[in-house]
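Consider the single chain below, provided in structure tokens and representing the form predicted alone.
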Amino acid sequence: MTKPKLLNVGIDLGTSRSVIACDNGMRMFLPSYVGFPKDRVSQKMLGKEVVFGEETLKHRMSLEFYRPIEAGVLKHSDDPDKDPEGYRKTVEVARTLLAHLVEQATAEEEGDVVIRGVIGAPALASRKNKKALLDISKGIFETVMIASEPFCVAYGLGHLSNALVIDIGAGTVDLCRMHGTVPDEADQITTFKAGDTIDQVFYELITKKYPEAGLTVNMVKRFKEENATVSDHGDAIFINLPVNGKPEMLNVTEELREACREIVPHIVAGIKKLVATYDPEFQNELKNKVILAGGGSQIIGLAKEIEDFMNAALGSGRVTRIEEPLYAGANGALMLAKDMPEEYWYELSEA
């Protein structure tokens, strides 16, 4: 008989968009949305009976609409016994979605295939929120293993030794100090002011100036991914918005400014945390390399905006941002899953 081949996968599964890397070389993303079709009009339309990624957005009046994960962590995972059906309706969408996932970035594999997958979470996910994770990898992974997120990236961008890595997404900012072994929880720090965070607070401050703007916390997410800075230079910045049925330019410029640097003294406390307990002979090259992850590192200025924090709190203070944040979680994954030794591996057949 045949062996199966054996194929490792790396997952970000993430609030606001899930990515996978598989040593097939394919890889993808498709934002963490998940919708069914209400009634038999919507599924006629639509024509199948389970709708992803940014089509549930453009479909999301016709579908019952899901975003199985909060926070980094699947919805209710926290406290599953306080509303098992809400738990168990999250295990099926977020099982749903991960099989789609993994489904398209295998499509064209051949005969009998194995799969193996690391799962990133957030620093300090607890093992409620990694047995939610299990739960939904179970008939879709022969073996899993669930890492810290901000882990994932600094071992794959090779940054093991005196680095501190920042994950910046959309539920959780994910802190994780690297010294050369596995990161432990001393070592990590998650804070929950994030990009949702900077979304809420955006749109509060739009409707707060513009009280007659017809907007959603949806419309000005996309408006500041493009959009996004914490730079007191370059242009004013406008928004297209309707007033009162009709489209108008908006100047939001000090609001979108205000609303990203709301999670900045929450990364800056983090860091000092870090940094204060650290080795003290190791504290400077701890310092200067910061590594900014994930999509929050591209907002403009936040590089030299935390720079400036720590000159003033630390006395110095090196960061940089990653080259490609949207994969750089699901590559280290996928590099854990082609390095760790058998005992990091749980058995879901086993389960």
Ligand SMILES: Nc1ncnc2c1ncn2[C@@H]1O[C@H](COP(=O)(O)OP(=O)(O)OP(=O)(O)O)[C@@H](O)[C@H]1O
Contents of the next structure:
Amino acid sequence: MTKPKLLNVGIDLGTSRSVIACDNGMRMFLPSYVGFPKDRVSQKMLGKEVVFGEETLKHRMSLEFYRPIEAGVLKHSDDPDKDPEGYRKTVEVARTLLAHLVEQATAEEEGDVVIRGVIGAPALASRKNKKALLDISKGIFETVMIASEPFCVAYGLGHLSNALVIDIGAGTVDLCRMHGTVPDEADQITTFKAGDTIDQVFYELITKKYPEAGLTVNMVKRFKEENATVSDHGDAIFINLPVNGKPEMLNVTEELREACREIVPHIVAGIKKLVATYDPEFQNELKNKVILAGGGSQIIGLAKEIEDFMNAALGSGRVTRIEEPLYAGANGALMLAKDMPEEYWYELSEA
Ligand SMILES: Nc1ncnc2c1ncn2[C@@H]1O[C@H](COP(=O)(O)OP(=O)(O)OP(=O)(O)O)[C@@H](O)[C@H]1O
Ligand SMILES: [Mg+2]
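Mind giving me the form predicted in complex with the named molecule, seeing as the form predicted alone was just shown?
Starting with the chain above, the whole complex follows.
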């Protein structure tokens, strides 16, 4: 009998996007949306029982629509007892999403495979949040490890010491200070003002300025992803929206900038705290290696804005953004999966 092949996978289950990187070279992502046809008619139209990612948005009207991850963690997992049915459903939906990702990444594999996965979680995820991730992994992974998301990013990039990684996601911004060992609680800060907050504020500001315009948060999110900036320079920004049914170009330059700036003070407060409580001998090095990751790192002018603040408040600062914000978390998780010894792994069959 041949031994089953061992496959490592790194998973970044994000509020907005879920990403997988596998050591067979496959990697892919999809928006973290799952939909189930509402009735027989929608099922016939769609020709399947479950729909994932972008496709759910196209068929939103005919689907029971789920976004199982909220503020970086499984919905209801802060307190599963408060809404047991809601929690049960979330676990089922999230497991379906995870299974789909893993299936896609391993579809070409032949013969027996044993899969072990490292899943990223927000820096300050609670024990219950992590337990929920173990729950969804059962039946999919043989063994699993939960690691802090910004730590995965730092590990993947090889920034193991005197570096400050800031992962700007949809639900959370996670800051993590690296000092040559596995970071602990004191090294990490999570704030909940992230991409989703920008979308909400942007939506409200547009609605206030143009009360007659027709728009949804999803529409402004897409627009933001193409135009996001905190810079005072640059061209005026116009969005094409229906006003009383007729498309019009509306100037939203100020509104978009203001919405994007909404997250900056919270990031800055986090940097200040992590620098001030760091070993004074290495504070300068830390300040000179601030790394922006996550989808929000692509906001134009953000690195410069944070640098300006650091120069004013902390004397110096150098902020860069990573090249591959989409895959950095999953790649780092995959590298951890390959490198970590036995004792770090959780046997799902024991649970
Ligand atoms: N070019 C861009 N400019 C600004 N924001 C962007 C851009 N591209 C993506 N985003 C935003 O980044 C966020 C998604 O980033 P990412 O995939 O890192 O988050 P996530 O991992 O799903 O969320 P979390 O880590 O909070 O669970 C969304 O809010 C998205 O709108
Ligand atoms: Mg993320």
